[in-house]
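One chain comes next, on its own, written as structure tokens: the form predicted on its own.
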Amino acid sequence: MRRLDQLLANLGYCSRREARAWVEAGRVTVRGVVATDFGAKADPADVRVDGEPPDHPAGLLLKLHKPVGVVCSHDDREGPRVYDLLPARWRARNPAVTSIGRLDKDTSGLLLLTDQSPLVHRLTSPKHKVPKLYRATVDRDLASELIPLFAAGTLRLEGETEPCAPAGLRIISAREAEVTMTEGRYHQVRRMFAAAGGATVLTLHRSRFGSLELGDLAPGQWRELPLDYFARESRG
């Protein structure tokens, strides 16, 4: 149960002053019945702003094509912002909808959005080990001795001192290459061929997360996922 104006505010259409000037107007309705009390409490399923449903009450889990060129950050003087690309109600929803983990602006590929905490904490923890798959070209030829170097778990990126995690790499020709990975460390695929070979990243794009494809998903579009995805893929 949540309050006729928090409701409408939280959800992106308006301001809570503002959402009581809706409910004043006649604008909202619950179970039927035209509300009066912008205060009083009803279940998010009984109510119709418009005569329509609320937009997504429960929580939103999306998965974008990320774009080169655009950034995960909600400030907008970085820079066009992937946030930019959802419906404008999306964007002033309270919690904020934000990346889980997040791409680099010179890395396209899948990214997950969603307003809900919890699912960010869980998918971005180091302890559950979510793994990401990863192309990148590279510029220079790549020796096949990186491939149990990755896997050790002894590699040092530059300025840390604890060893990245043991990482998947298959070598798809001379400057091509798949790194299937579990941490999310700054910029760790660049600066893991930087510390293993002095290779520079050229293109850098990610097609899985977790046993999620990014698919046929086009640049800059995205794609609505349920709420319980990752909770339906741990049970198998």
Contents of the next structure:
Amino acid sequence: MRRLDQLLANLGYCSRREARAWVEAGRVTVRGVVATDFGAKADPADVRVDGEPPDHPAGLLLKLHKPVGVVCSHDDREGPRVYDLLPARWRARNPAVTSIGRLDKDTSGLLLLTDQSPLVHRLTSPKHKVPKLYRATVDRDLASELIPLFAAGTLRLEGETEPCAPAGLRIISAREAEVTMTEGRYHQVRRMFAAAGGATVLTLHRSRFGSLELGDLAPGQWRELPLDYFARESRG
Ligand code: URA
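The structure above corresponds to the form predicted on its own; please provide the structure of the form predicted together with uracil.
Okay, now the whole complex, with that chain kicking things off.
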């Protein structure tokens, strides 16, 4: 049960003050009856706004194909944001829709977005070791010695003392490889190649997060997932 003005404001329809005006204008009904008290509590399932059910009152979980050149930061001074690819109402929600981990500006691929903070914590915690799959192209030929180096759990990134957890490296062609890793440190894939022999990553793309594949989503497109998608996954 939530106050009507709070419900509308938190779901991104308008400010709380505007929500009060919406109720007073008769735009909100509860169980088919026009609401008159914006402070009254109601179950979102019983509420209609301009005749429509409320927009995802239980929360949002999305997968998005992040294009190169957009940022996961909420600060638009850093460039166009992944949030700008979503409907305006979702950008105004509280709690805010945020990315589950980040991809850097020059990296494309599978990004998860949600307003469920426990899910963010669960899926980004190193404790849970959720594997992520990346494809990288680099500026020089890849030596097979990199495979045991990535797998060893001893590789140290510049400026860090804690070595990286073991990561899988599969060399696909002379300058192209897949990396599977469970951590999500700042620019980690790029820095692992740099630390392991100085290769510069030219392109980086994430195609999988846990068991979830990016699939056929075009860059900039997103798709909704059931809120319990990852709960179901961990139950197998
Ligand atoms: N590693 C990187 O270097 N960048 C990313 O965006 C993700 C992993």
